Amino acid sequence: MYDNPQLIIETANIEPGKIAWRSPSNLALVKYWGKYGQQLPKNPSISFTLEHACTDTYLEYRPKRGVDEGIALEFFFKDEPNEPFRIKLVQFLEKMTSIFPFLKQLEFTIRSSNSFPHSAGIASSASSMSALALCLCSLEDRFFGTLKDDTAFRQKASYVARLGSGSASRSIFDGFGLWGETPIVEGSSNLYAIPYKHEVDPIFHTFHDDILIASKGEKSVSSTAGHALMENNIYAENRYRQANQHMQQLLSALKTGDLEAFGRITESEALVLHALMMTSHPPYILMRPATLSMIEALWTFRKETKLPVYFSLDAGPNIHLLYPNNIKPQVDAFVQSELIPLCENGEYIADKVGSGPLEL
């Protein structure tokens, strides 16, 4: 779709430079789990971007000094060289050379850091790959002036981010983002995400997401491996049908401000995601004992108070506690007394629906 052999630079005219983006993670409400082809989703998904859980990526570039035709890259994560990450990024950038041919003409140093624990199920790939995609599109625009229009810029960035991490396609936008073709949303696509703001009740833009750290340990099974295990999951086809039904129901709840329906669907999606992991071959469990204790404590609190506070889970053990701003004092008291004692080292991230990526 975006292959362009014309994007070749005259390196003699290029001065060394730097581009930097901060990009958020996102929380999928209707989950994407199962893919085909080149990072294409088996079902549509919708998420909101977070405000504080983000990745900062600094891309330094200079004209290539040697004759090597490959990708020349140094990579630092939290100011330390990281060879496994560097190898992954080299493989990704090599796949991007038909879209950005100038990548072979430059040497790069990438410095990246997260504001949250890596690989604990807070969609670190979503924030990191979206930040990198935004840097690459900014680099193209700096050299060629091809992406001045914000809509075109973000669509291409979402397309590129998807090729690195499917969920990263949704992190390009503020508020809510929808990825995956569905007949109920005009302009939706499997190739890139689109912003979804126009039919969301204002109450949802006030939502908080307290990320309660049940475990900071690296996941036993990566999301990439988890998606692959959907190939032979006997519940897969029913799941894809359910996801489409949930999408229709959730969009209706978002439009009407129906908090109860929102919470019911969101919690169902979280539990189904982990049920699919447990019914994979081989099966695996990413929830920890603290995860279940937090869910039970929340259900008890909601039953007693009737407050609209709900949970979600990503592909990891950590609870995302979701609630509107108008009940924040009551929920804060509950979190402090009941949930923080269940968190690893008492850690949690107080987050909320965010304002999207930021060029640094």
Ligand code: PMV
Second form
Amino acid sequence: MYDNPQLIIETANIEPGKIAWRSPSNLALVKYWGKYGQQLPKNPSISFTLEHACTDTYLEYRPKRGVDEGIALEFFFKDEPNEPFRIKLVQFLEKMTSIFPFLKQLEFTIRSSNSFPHSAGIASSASSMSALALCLCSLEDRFFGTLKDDTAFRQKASYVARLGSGSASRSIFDGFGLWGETPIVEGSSNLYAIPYKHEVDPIFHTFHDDILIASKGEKSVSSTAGHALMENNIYAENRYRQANQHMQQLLSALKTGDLEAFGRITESEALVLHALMMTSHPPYILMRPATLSMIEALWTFRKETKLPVYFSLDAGPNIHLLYPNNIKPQVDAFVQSELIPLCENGEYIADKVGSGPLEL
Ligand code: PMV
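Rather than the form predicted on its own that you just supplied, could I have the structure of the form predicted in complex with this ligand?
Up next: the whole complex, starting with the chain shown before.
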């Protein structure tokens, strides 16, 4: 859709330069799990962008000295050269050369760092791939002036981010982002995410997401392998049907401000995601004992207090505790007394619905 052989620069005219973006991670409420073709989702998903869990990416460029056609890249993660990441990025940028042919004409140094600890088990692919996609679109706009319109810019950035990591497509927007075709949202697409701005009760923009670190260990199975295992999962087709139903129910809860329905769907989505992992061949379990202890403590707290506080899970063991700002004091007291003692080294990250990526 975005292949454009005309995006070639007069190398004689290029001054070395720099572009930088800070881009957030996001938390999916209806989950994307299962894909086909070139990073296309088996079902629509919706997430909110986080405020604090971000990647900063600085991209420096200069005209290429050599004549080879490949990608010339130096890569530093937290100021250290990182060869495994560099190789992944070179492979990604090579795939991007039909969209951005000028990538072959330049040499790059990319410096990246996350605002959250690498070991905290927070998915960094959404923030890092969206930050890189934004840098590439800014670069195109700088050379060719082709992406002046904000909607066009973000649509292309979301498309490119998706090719790096599906969930990254949704990080391009502030608030809620929706990715994947659904008949109930006009303009929705499998190719890129769209901002979901209309019809969200303001209470959801006040939501907190406390990320409680149940375990900092590296994931035993990557998301890429997890998506692939859906292909032979006996529950897959029912899951995709359920995701579409959940999308409809969740959008209606967002519209009416129905916190109870929001919580029911969100928690079901988290548990189903992990149930799909447990029913894959081979099966695997990413929840840890502390994950279950926290869910039980939360359910007891909710039963006793009737407060609208719910959990979600990403593809990892950590609990995302979701609640509106108007009950923060009560939830804070509960987190301090009952959940933090269950966290590895007492670690958690207080995050919330975010304001979207920022050009640095
Ligand atoms: O973007 P990927 O390929 O890393 O997949 C991530 C999928 C989940 O985080 C588990 C769910 C989602 O929709 O973000």
